[in-house]
Every structure is written in structure tokens, then in C-alpha cells.
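Let's start with one chain on its own, the form predicted alone, as C-alpha cells.
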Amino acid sequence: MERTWVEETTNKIGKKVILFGWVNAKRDHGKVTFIDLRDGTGLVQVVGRNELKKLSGEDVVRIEGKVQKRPEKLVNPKLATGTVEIAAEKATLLNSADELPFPIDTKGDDIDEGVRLKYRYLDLRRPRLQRNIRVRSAYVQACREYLFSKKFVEIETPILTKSTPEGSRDFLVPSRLNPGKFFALPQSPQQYKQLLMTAGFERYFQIARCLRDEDPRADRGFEHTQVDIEMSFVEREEVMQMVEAMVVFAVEKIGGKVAKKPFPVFTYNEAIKQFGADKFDLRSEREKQTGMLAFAWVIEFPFFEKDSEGKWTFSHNPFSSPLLQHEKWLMGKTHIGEILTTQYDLVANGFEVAGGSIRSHKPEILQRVFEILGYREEEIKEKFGHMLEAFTYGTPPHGGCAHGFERLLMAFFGEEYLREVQAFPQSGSGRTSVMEAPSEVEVKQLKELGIRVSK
């Protein structure tokens, strides 16, 4: 006999049926004792004697029986499942559970981070969590779906990569093979997805992975997960508007509801005016208490900016291009503060959720914005000469976005942590998830790797 999920029984009243689980309560009425059975898909009740009283709760068990109606009267309409029950015929109990360090039925905000954290495994049991790791994968889902059906292929890129700079710190591991010398964890695909329109494939997309040396806070963590996309052939609104049908289709498929549609845009200055700030809620306060999740545009972005020595840095994304407008001036060097980017960037009731541009796809424009940078030719040529070289064997004009879906589901859910929208993520120091890393490892692996740590 196959196993039944506990959302299937509802459709199977009369009939014999397996189901597995933990025990997610129990009510022992003397003769008489009933369990809730939990799984992936839900609660049942089951109905037993002597063969429900030797179970505790989480214990994992299997359970066969057969599928009943409840009396009109014991229906539990806060229940999926609540007009049925299961009489147990056997029960046989598939691994015992200790008592558990902290209860898994409540939200579990007043519990230490750190202790949540260890018992991750367990945490992860509490309903809040499995609802938003479960709708998260359903998000995901969505934008793949949306993304095939319009001609993008998806495409892994490297782990292992080149340090150059993105904005952040990157995370170095060491390379055996070649002493003193480092890979980098990448913080985006930004190069790989670049080289993929020069190889042709014109729509790519994936679900990445990306790694950043930043301080935690609420909103940001070392590793997040991003829809990353690139188009060939496209202006900045065509992109936009790719982005966005994406993102309306995956939040209605979860359940979500969207303010305004189209999305209203501002340039950075109109935003800075009106909002004193580039990230920003439109939300209005009926809007807020029915979980509404309003989204707005904000585009023409200074390419760059003065560092705190004085230096010009740039304020998203070197590889972005210039609006045409200021191309000549981009070229010649000059008004480089007036200088606006084809950047653009999504928010949703006050979080960033996405960003992309058009790219530079010419090797002078990429090559001039290194040089503003203040690096020296032979430091461009080590850094992105692989780059300027791709651009000269036909790269089409190119654009792509990083939606950053894990903020978008911390507004869909109201959380106020990015944690509570990932598995197994870091505490707010910088640790990981049970496994308790950055950890020391043994003097063997660092001689292997020509590696001496000072104190």
C-alpha cells in the first residue's frame, strides 16, 4: 500500500490508509487516545487505544488505519481535515524524541537567537517557518515558470571565482595548488551573466547564490539568494518591465496582493524629494494592515559618487552604462558627478527587492570607468581585461536585473528578519546555523594550504 499524505485523507473516507509523521500532540482520555498527526501537508486527527499510548510528542511514527467522518458535532473547522479522523489499526513508533530545548507552537520571538540557531532542525518545525520556507519555494517556482515561458534559459555560473570589485568584501579561499594565490566566493554572477550574452544565449536566468563580507543586520546576511537575469537586445524599460510582469505573477501565485499595477517609477532625485530617501513605502496605513505590498521604480541614479577620501567610486555597478546623454561626457571625463546610470532599482514597502541596468557592452566605455576610478592600465588589464577582450568579439547591448525575492518575502510576511525567510541562516554576529563555523581547523590543513595564522 502506498502512503497517503495527511491533506489526501479528506478523499478517502472508508478506506485503509499508511501515513507517516510526528506526533504533533496527544490527548490520552484513559480507553481512548488521540494524536495529531503532523506531515509536510498538514494535521490529522488519529483515534486509537493501546496502540497510541506508548507515542510522545515529535515522536516519528507510521500509522495505519482507516479513514472515518467525524461526528457532525467534533468537526474542527480551523482544520483542513477536521471532518475526518483516523482509527489506528497499528502504530508503530519509527524513532523516539527527547523533550525538546524550546516549544515549536508559537511564533518563538522571545527565544534567544542563539539558541534558535542551534536547534535550527527544530526551529524550522514551527509552523510560522515551514509556511515560509514552503511559500518561498512556491515563489521561486513561480518566477522559474514565468521566466521559461518567456524564452530564458537557465544557467549555473561558478562558485569559484575572481576577487574583483563589486561593492562589498569578498569572501577568499585559498587555493592548494596554487600557494599564495585565492579564489573568491562570488558576491554576483555580474561577469559570468555578461559573458553569457557575448555567447549568445540572449535571456539567461538563475536562481544564485551570492556571498558578501558585510555586517549583518536585519535585512542582510553573508549569503543571500537572488532571481538573476540578463536580456540581450533590450533598453532599460523593456527590462524593467520583464522584472516586473515576473514579479506581479509570482506574488499573486503565493497569494499576495498588489497596490498599483503598473508600478509607479521616480527618478533618484524625485525620490530623495518626496521621501528623503531612495527605499521608501507607498503604502497607505489600510494598505499596510491588509498586507499589501506596494512597489515603485526608482531610476537615473548618479553613476558615481565621492568615497570618504575624497575619491570617486561608483554607486552600484561599475559595468552599468551611462544614460546615452552622458556618454560624451563619460568619455571625456568630465562632469563625472552629473553623470546619471541606466541603473534601476525596485522597492517594496521600504525594502530594496531588486536592481539591475543596461551594461557597458563597449570595451571603451567599461575601460573609461575604470579610469575615473583611478585604476592604472596594467591594474585594468589584471582585474577586467577578460572582460574588455570579450567585448570586442561581438557583444550585443545587454541588460539584466538581481531580484533579491528574500526581502520581497520578509514585506510579503511582515517578519522583521531576513532569517526567518531562510533555512538556515547566519545569527546577527556572523555565525552559522548549528554547525557553529567560523570555526579554527587543524595545523595540517593550513601547511597544505602554505597558510600561517598571526595572532
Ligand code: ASP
Given for the second form:
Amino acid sequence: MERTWVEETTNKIGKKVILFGWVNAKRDHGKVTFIDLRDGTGLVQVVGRNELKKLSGEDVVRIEGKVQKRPEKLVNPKLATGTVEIAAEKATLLNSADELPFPIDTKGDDIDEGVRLKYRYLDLRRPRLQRNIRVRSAYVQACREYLFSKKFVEIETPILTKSTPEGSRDFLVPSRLNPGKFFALPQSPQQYKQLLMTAGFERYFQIARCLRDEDPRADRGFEHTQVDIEMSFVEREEVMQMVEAMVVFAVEKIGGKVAKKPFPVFTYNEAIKQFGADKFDLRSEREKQTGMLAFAWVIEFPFFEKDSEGKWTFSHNPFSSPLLQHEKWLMGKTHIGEILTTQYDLVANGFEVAGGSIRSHKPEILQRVFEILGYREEEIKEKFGHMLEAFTYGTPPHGGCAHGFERLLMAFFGEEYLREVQAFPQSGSGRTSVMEAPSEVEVKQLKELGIRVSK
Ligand code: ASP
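Taking the form predicted alone as the starting point, write out the structure of the form predicted together with ligand ASP.
Okay, now the whole complex, with that chain kicking things off.
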């Protein structure tokens, strides 16, 4: 007989079923014993006699029994399956569970973070996290569905790659075959996705993992995931519209409500004047109560800003192109502080949830950007020669965006921490869940890599 999922039991009144799952709760009433059986789809009450007595909380079981309608006065309106119960005929203990290190039927935010992450596989059993991770999956699926319907191709790009300037610190991986040389983990697939435009894919996307060695914060960890997008033959508004339509589609798919459509657009200057920042929350007090998502685009950022040493640095992305009317300034290296970029950022409820730009697809423009950033000729060749060369072989005009949907889900759920929407996040001090990393490695491994650790 085929397995029945808990959520299907209400359609199987009078039928014999086999269920699998965990003992969510047990109530022993002497002659009769009840358990709430939990599987990936919900809870259902199982009623039995001796066969259920031996079970305890979080045991893993197989239940064979008959679905019966509950009498009217015993219907449990709080349970999706509250109109039925399973009369157990046979209960098989598949694995017994020791007492868990913490309760899993609470919100969990009062439990020490280190303990929660050490036992993340148990922490994830709590309904709040089950919901977060399952809705996350549905959100990503909706993004995929939308993009596939618009001729996008899903393409993976390398994890072992070369350092690319994304404004953050790289994670480095030593090369055994090339002692003294290192790979970098990607801060984003920026350069590869642009090369895919040269390659003629025209519309690319990837659910991309981005790795940045920054100090962790509530809404930032070492790793985050983006819906990464790049499109050929587009102007700024077309990318913004595509991303907006995808986000609205996916948000509404998971039951979210969007405050204003189309999303309002602010220039960077307007945003600073009105909100004092380029990230802001447009929700009214009433909207805050109702779980509304208030999106807005911000455009026309300065391309360059001065760093702490007074040198020019890029504000967002060196591969962005300037606004068309500012191309002259860029090529002539004048009015540098006034050059505006085609960058667009999407904010929602005070979080930055996407960012992108139209790119410089002409090598001479990109070359000029790197010159303004103070790179020497050899350095430009060494670091970005492959891009400049690629752009000499027929690269279409292109632009893209990366949607940091984890932050959007944080806003959607009203979660305070990014890690509440990630299955195995790092701790606030940057250590991994369950398996304690970073950790020491064997001397033999270090030798192979030609690395000596100085204490
Ligand atoms: N690569 C950029 C980022 O990760 C996004 C983009 O411009 O497409 O922020």
C-alpha cells in the first residue's frame, strides 16, 4: 500500500492508510492513548490502545490504521485535519528519540544561539522554521517559474574562481597544484554572467550563492543567496520592469501583499532628501500591522565616491555604465564626482532587496572606469584583461540585477535575523551550524598546500 501524507487523510475517510512521521505529542488516557503524528504536511491525531503506549515524543513511527470521521463535538478547528483521526491498528517504532536539548514547539528565540545552531537539525523542526524554509522554497520556485516563462536560461557558474571586485573581502582557497596561488570564492557571479551575454545566452539566471568575508550582522552573513539575472539588448527600465514583475509574482505566490504597484521610483538625491538614506521604509503604521511589503526603486546613484584615503572608488559596481549623458565626462575623466550610474536598487520595508545596472559593454568605457579607480595599466590587464578582451568580440549591450530574496523573506516574516530564513546559517560570530567550522586541519593537508600557520 502506498504512503498517505497527513494532509491527505481528510479525503480518505473510511479507508485504510499507512502514515509515517514523528510523535509530536502524546496523551495517555489510561485505556486509550492519543498521539499527534507529524509529517512534512501537518499534524493528525492517531488514537489507539497498547500499540501507542510504548511511544514517546519525537519517536519516528509507521502507523497503519483507518481514517475515521470525528464526531461533531470532537472536531478540532485548530487542526487542518481536525475533522478526522486515525484509528491505529499497528504502530511500528522506526527510531526512538532521546529527550531533545530544547523545546521545539516554541518560537525559540529565547534559546541560546550557540545551542540552537549546534542542534540546528532539531531547531529546524520548530513550526516557525519549517514554515520559513518551506516558504523560501516556494518563493524560489515562483521566481524560477516566472523567469523560465520569459526565456531565461538557468546556468551555474564556478565556485572556485578569481577575485572580483564587489566591494567586499574575498574568501581565499589555496591551490595545491599551484603553491602560493589562490582561488577566490565568488562574491557574486558578476563577470561570468556578463561573459554569458558575450556567449549569446541573452537571458541568464541563477540561484547564486555569494560569499563575502564581512563581519556578520543581523541581515548579513558570510553566505547569502541571490536570484542573479542578466539580460542582453535591454535598457535600465526593462530590467527594472522584469525584476519588479518577478518579485510581485513570487511575493503574491507566497501570499504576500504589495503596498504599491508599480513600485515608486526615487532618485538617490530624492531619497537622501526625503529619508536621509537610500534604504527606507514606506509603510504606514497601519501597513506595518498587516505584513505589507512596500517596495521602491532608487536610481541615479553617484558612480564614484571618495574612500577614506581620498581616492576614487566605485559606489556599487565597476562594471556598471554611466548614464548616457555622463559618458562624455567619464571618457574625459572630468566631473568625476557628478557622474551618475545606471545602477538601480530595490528596497522593501527598509531593506535593500535587489540591485543591478546596465553594464559598460564597450571596452574603452570599462577601461576608463578602471583608470579612474586608480588601477595601473598592467593591473587592469592582469585583473580585467579577460573582460576587456571579451568585449572586443561582439558583446551585446546588457544589464542585470541580483535579488537578495533572503532579506525580502525576513521582511515578509517579520524576522530580525537573516539566519532565520537559512537552513544552516553561520552564527553571529561567524561559525557554522552543527559542524564546528572554521576548524584546524591536519598538518599533512597544510604541507600539501605549502602552508605554514604562524601562531
Ligand atoms: N553583482 C551585483 C551584486 O551582487 C548585482 C548586479 O549588479 O547584478 O550586488
